[in-house]
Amino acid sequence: MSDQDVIKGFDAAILRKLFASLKPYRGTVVVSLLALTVSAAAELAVPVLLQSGIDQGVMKSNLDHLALVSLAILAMILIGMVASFFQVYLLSRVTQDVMKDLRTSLFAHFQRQSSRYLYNHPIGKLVSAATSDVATLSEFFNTLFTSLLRDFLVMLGVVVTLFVLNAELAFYTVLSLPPVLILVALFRVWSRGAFRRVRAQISRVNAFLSEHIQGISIVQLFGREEKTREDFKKENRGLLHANLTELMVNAVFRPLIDVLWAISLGFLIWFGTGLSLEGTLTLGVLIAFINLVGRFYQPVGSIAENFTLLQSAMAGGERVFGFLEDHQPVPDTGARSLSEAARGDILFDDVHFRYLPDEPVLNGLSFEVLEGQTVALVGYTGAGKTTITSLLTRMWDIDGGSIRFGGMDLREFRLQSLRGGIQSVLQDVFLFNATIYDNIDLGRGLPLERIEEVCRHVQAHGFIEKLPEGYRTVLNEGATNLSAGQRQLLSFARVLAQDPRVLILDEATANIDTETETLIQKALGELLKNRTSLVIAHRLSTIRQANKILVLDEGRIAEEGTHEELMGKKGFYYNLYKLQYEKKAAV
């Protein structure tokens, strides 16, 4: 979705969704709107009272009436201030509650989606929707909605009050207003075009900065700093020109509004003075008209800012509600627990799967893993090894065939039970910015003794005890205060603390030095007993003791057997093994 696709001046559907989010707080919203109405009415009452003070007080030398009017004007100002305070406070409180609800809904929605959904939506866009786009909607409620509603009430109230004071002068005054409406309509078109160009150019600059800062080491290694600077200057100039165009539109609009206001004022004074000299219009009414027409033009001058906010709100709203309405969850319709499966065997029966429509990954894959067996998956990159583990935990759902555990289809199990009983240790370890204990426990509330026991099994207890606060040591973002090997050991502990029935090791020892790997291999010998396990490894030396090795090629089983059997066949596996050791020898 491009920037221009999402930038809209007005979208009734998005507005309906925005206002629907206010329903839980409609009582507070109603009170806030009543306060807004009182504030606007108090503002319009001032010119009317001013007219009475001049005509009945000043012109007739009635000091008592003038004093009474002065007190009434003061009262209206105070009432307006109090009403405005309550309106702003109540609506701001509601806005914060709505933003909280939207952020919570987005986060919960993202958690329920399948890997396919996350595959199709970059993480940056998801984070942006839950933060900056939601913040844009906050501006809509706090500033734009209130401002537009108040401006509408004031402008409508001005017209009504003009006709109440003097219908004839009001009629001729209103005739001078159409040019303002025409100018606003033209500005809407000009502003939208300028705003689109600015948003598109901002997107280009952000993309350029993100890419080249992330890849700054490549730029430096290849000596491309000068060329990159020139490319950025070009993008930056584009943003400058787009911003200047938007500024020009705003700079032209506001002076034109002032010119139209001066013309209306001149017409009003000329025509009103004539009526006053004829005795058909009092001085107080004329002054009230001048004051009211000024109040009509005042909100028109803020249209530039409000319209930009409206476009941002429409863009942000479309992104937020677009994400919320895009449902791609893994169906969680199963009712069984994984513990109900009497056996721990795994069966892939004619499984088909593809990430993209025309790019199949698995083509009728069939194999069986018996309970308690350790089965290794090997093959070239892209053969489908990691895909098999993702399908087994239903991070993705298959396109055809069936996957069974203990004779039951995976879809018969509740997702939480399935994923709790089939755990993976991945090559790319993700650890949270939390304590080591929390990263292993993950909210299950396990006793520290159990965590320590697991860490001893995976040889992690030793290095954890040496940390400043042991298991309560807080990891940095990305766990940069640990080595790659230590991070991998923690991922082992995290999985084993769950005590799964099936253990998946996906390149689990790739980031561990040889000495640490030797210790882990000893621990795994005990931990894999009576546990069904799948092992993926590019280093073929790590899977020689597997009960069975499955050699994958283009989504199918090319060969299967033990290490010795496959080496004896001198086929696909033999070539892989030989090629790997030839590379080591060459190094």
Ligand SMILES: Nc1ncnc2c1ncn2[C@@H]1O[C@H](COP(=O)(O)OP(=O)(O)OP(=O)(O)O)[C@@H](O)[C@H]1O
Second form
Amino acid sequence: MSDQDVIKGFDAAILRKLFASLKPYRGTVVVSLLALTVSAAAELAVPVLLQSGIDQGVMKSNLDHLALVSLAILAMILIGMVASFFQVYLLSRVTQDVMKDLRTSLFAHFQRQSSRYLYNHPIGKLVSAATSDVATLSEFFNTLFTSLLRDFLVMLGVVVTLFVLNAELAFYTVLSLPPVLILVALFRVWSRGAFRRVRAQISRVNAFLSEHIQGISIVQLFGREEKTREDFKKENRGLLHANLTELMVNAVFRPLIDVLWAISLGFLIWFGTGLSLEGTLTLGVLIAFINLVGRFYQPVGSIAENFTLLQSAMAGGERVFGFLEDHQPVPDTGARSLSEAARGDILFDDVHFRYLPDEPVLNGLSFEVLEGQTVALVGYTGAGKTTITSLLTRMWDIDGGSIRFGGMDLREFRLQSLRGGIQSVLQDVFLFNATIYDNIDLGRGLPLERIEEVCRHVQAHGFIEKLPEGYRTVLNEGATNLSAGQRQLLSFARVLAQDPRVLILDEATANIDTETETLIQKALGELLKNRTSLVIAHRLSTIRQANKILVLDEGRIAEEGTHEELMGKKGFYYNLYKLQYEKKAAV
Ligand SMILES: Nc1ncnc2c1ncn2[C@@H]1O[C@H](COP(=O)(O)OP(=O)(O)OP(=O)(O)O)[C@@H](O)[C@H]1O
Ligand SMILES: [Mg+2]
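Other form of same protein, the form predicted in complex with this ligand, not the form predicted alone:
Below: every chain and molecule of the assembly, starting with the one above.
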């Protein structure tokens, strides 16, 4: 998070969006604001009643009036409490609802975005937008309505009441306002700087922590504990200093406000007593003034905290709405279903693709996979093999040429139908922190027998059965309670359960023990049987099973043929084979 991210001040556009998010709860907000007004009015009524009680009751020894006024004060306090309860409760409910809505829209929004969008936004930022940034917005509503708006109403009410009670004295009292306003303005500047430093330092500490906790084993393996501890101490100390500066600004502000309050009170008593001696001011009015001025200064003191809260809410709001407005979905305009394609062949025709503007990955790539064939794709690391699989499932869209399935452009199909029929087993297996059953079923609700059958086919049933809770075993985050080979088998099962028309397999490069390797070989045979498939092969055995081998180099097919044909050519494949596969085969 850069400093720029943090401080944007009060952006009218963000405010408008924040208020727009309140729209569905308009009714509740109005009731809550009414309750707020009532509670502020009840608060102001107390000093006015006090004045009447003293002047008409105490000074004139009218006990009946005094009793009446006491009851009225009690009633006002009670009304104020009840109104304040409703205001806080209703507003907090609305705030929680708005947060829930924002989290839902953010998640739905992220799900609709293309890989390009997700590639451009670090995952950490997306997660914190939906959690902590949304949470700061709740502070916005709470602070704005409960503190700022109410305080403003009370302060305004105090000034008006002062003038109604005694204009001359009110005039002198209000003279103390300009220094207060100047102090608040100065404070805004100080606190903004301090707040900026704290936020910047917090994000440095967060980044340091998350990186070094994730990479803790590297730190331990290379014995860098002490060095990283020193580095962390430095960042941590920076945060301490930033926090202390902020504390200092806040700590200085309140006493200064208290001093102004005291001075203003001194003036009030001085002038008040003078006027009182002249007979133009009653004791009741003087006491009411003292009481009212106290109510005026009280909220000023908490402006400090409120201001900080509002600043971070603005920054949070900017990120939340920034994400929501950045909309880059994969265009889903096709109407056809994949089953409409009579043939099941795949054709890449002069395909061009790049992730970044000046770094072409595919350069006029053309090849064909006939229905029912297994085609193996080989090439050096970084050649663009995984990229080809992402293009077939339209995780990314191509920049030029065309990709056809059964003679039709991929874009003619509905995205959901396309991805349902062309499935890929990814190079890096991703498993959810859920049961084995859930990881294979993925919410389709298949019967357990079907899942078991699929797992038997891909040789996963054996090890699953041996787990303490079988298919109900919950996987750790990152499935660390399984071996790499077992994770691979589960990813096969997941795809086989869907029974896709086309299978793309990006074989994992990870080394696997021979026993699991044999299991995987068998499983692969089952997966590929009678299915159109494109296999990015790292194992020689898989390559040999293929009907055709494509050799990828510099973004296009450099050679193509069977293993024997390509070996005979003594070209690119021959060298690749010598380098990669022979060595492995020897191990
Ligand atoms: N999301 C991305 N953004 C930018 N560049 C990328 C992205 N993914 C891959 N690349 C680049 O595209 C090129 C092809 O990557 P790809 O993952 O397709 O290689 P690969 O042939 O699958 O390699 P490997 O055998 O190591 O899996 C690489 O140069 C890589 O740096
Ligand atoms: Mg790859």
